[in-house]
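One chain is shown next in structure tokens, namely the form predicted on its own.
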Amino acid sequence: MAQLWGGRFTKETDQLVYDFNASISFDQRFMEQDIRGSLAHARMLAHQGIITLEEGARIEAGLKGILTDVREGRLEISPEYEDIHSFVEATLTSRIGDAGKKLHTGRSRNDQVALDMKLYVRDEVEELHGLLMGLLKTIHRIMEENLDTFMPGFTHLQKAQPVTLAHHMGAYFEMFRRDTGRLVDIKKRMNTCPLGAGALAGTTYPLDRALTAEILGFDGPTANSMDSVSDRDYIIELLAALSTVMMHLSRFSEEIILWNSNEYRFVEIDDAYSTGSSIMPQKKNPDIAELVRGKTGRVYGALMGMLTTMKALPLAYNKDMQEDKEGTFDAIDTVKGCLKLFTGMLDTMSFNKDIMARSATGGFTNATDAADYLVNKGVPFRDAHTIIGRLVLICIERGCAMDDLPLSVYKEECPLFEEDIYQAISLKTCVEKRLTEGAPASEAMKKVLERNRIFLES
């Protein structure tokens, strides 16, 4: 059992206890961050004269050698070590001798692991942000290509008013744009360096924490040493943000699943992102969308697990906090995988524009515009609402759309109807006269697209 703290103990830790306590099976993911933090710490120690410049140089060369050897497969991270910190320090000492034992001067595993987790999360936030931007670019392309692709808009899963595919996709653009903002906020708020906080009360060595923070790209050192080693707010914030990303992906997936059904037939999912049935040869299943929808729950679970772990912990560090890693790793991996696959599925998806338009026409989505037509003729809105309701009932009885009713039927309900009613309730008119900011008219949408372009390019 390779561990760093055996001096005070007179007997070996029970193997089950050791295995239960050890974290190297999962925190080896921190290897690069751990070495990056150690390089900065060694440089600061040498700068402050706590170790010699020659010792600092040997430590730096040794750490870089370990990193290269692990990357290139010449050195395997051994499970005999308790954690990744033990592995790196022991390997370093075996390679460069006693100078390696000086690396840990002025730090504790508490501030070391806090640093590693922050570095890791910061790196992953940047990658997640990039994946979200890739999804936004795909959504933006679809919007640009479908300013005049008419479709029904829904409330309560009932056809409500006509919109365009560009407008519908724009709603998801706004959701995922907000998600990118949350990640930017998280990175900004978490960007302080805990290294130098020690176990909980700092250290007597003359550390330059500001230098360490600068080397590692932080805005500065953390302000309180106890908070430095016990803060996991940024992980909770990240898991909350990732849960929101997954909620948005799940909503989008649910619509794609509906649109892919025989009843809708709005979309055709590319074969590369579909599967078939082992027994039913006609099936083409939207498995990616279904899996994204299903995996949302495990990301929610990581958030709830972390909140529960932290809810009653006294200051400062407690071993419970080791539970911050596996759930966070899994949530990050899950969201990254979902974003990559969902973006690919969406990018290769085709839209059945004629079917979407027919669905909008057949669902009385222009009924509100028919009522507005009468209001513009001086009919009180409530009366107009009743008249159009009766006309919709007639259409249902006849099995037709409002566009197909003869003018004589319109006039039987209200003599103010004229031939221009058909123009007033056409899908194009219904959409194009909705010009308010955020509405689906092409002129309004062009302004949105320009704003989106500026955001994507920035």
Contents of the next structure:
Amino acid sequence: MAQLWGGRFTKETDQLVYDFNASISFDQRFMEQDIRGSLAHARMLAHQGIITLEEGARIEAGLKGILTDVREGRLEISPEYEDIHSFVEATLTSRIGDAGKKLHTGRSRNDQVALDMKLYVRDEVEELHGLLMGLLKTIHRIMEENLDTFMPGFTHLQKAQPVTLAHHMGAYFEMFRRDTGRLVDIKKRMNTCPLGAGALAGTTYPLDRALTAEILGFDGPTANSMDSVSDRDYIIELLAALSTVMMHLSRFSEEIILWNSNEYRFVEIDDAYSTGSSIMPQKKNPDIAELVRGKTGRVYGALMGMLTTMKALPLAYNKDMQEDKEGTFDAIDTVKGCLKLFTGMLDTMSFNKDIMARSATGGFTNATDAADYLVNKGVPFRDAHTIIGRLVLICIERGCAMDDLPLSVYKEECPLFEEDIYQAISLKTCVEKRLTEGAPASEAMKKVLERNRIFLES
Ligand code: ARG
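Moving from the form predicted on its own to the form predicted together with arginine:
Full complex below, order starting with the chain above.
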């Protein structure tokens, strides 16, 4: 047991209490951020004359030494320390002597941990953003290659109207684009530095909070010292954004699982991203997509956990807040893993274009266009709807598509039908006539692709 606060205690802490209280097993993850924060704090202390320049230099060299030694495996983070802050400070003091004991001047672990977590989250937000951009690039490539790959569009999981693969992928592009926007927003809102808030009420030392904020790349110091040490909103925002990312990945996974099934066969997941069955030799399972779908639950769980932990906390710091870490770390790891695997799976997936097109022809996805054909000849839409409904019924009885129904049958239901009905309801016409902004026609999609390309390059 090595702790920073033995002075006023007369008894040893019970080992179970100590273990229950300790956070080093998980907060060692942000040792780099802890040292970065301490370097900035020490520089500021020396700049303000609170410690001497010489002490500042010794602290700096000491901290850098600890960082390299841990990185290079010469120094082990020992579990005998309560948390990473204690480990760094104690190691520093043992290496450089009394100057090490001055590092914590004008600082509390409350503002220190608030800073560390912010720095860590900020770094991870950058990385998550990069991974989302990678996924968007893959989606964009598939869109570019599939402007005229026809497939059925669904509502209620029933074939509705024909679209293209580019258009379907384009919907996911929008979702993940919004997700990148959420990360950018979080970074903007959270980018204030809590260092200098002390335990809760600032300090009596002449700290230059603007200086530490600047060194650490923040827009400026936080405005209220009590809020500084007790704000975990940005973590909740991140977990909400990550839950949304997972919700999107999970929907996408669900579709890939369906499309990969024997019934659909729209896609072929690459062997490298599939798994087999230990008993059924014929199986090639979409385990990656299923795991991504499944892992959505634990990310939602992290969000719920954090909201619940924070809901009744009085100001300012409470030990409950130590619970902000494990769930957040797990959610970040999970989403990073899912984004990497999902992008790889999507990038190597092949599309059975013929099967997709055949499926789009098969399910009366051109019925709306057949009705529009009559509307263009002056038939009110409601009447056209009924006429086409009767024709669909005939097709179902005959087991054929609308494209294969003889003209005489069309004419029996409505004399306005002519030979050009076949062209009017062809898959290509159905898609290419849908030219409204955001619709699947290739001319409309090209504008979207251009916009997306600019976004990806920005
Ligand atoms: N491990 C603690 C946490 O994560 C560090 C802050 C400790 N502060 C305190 N007043 N006990 O929240």
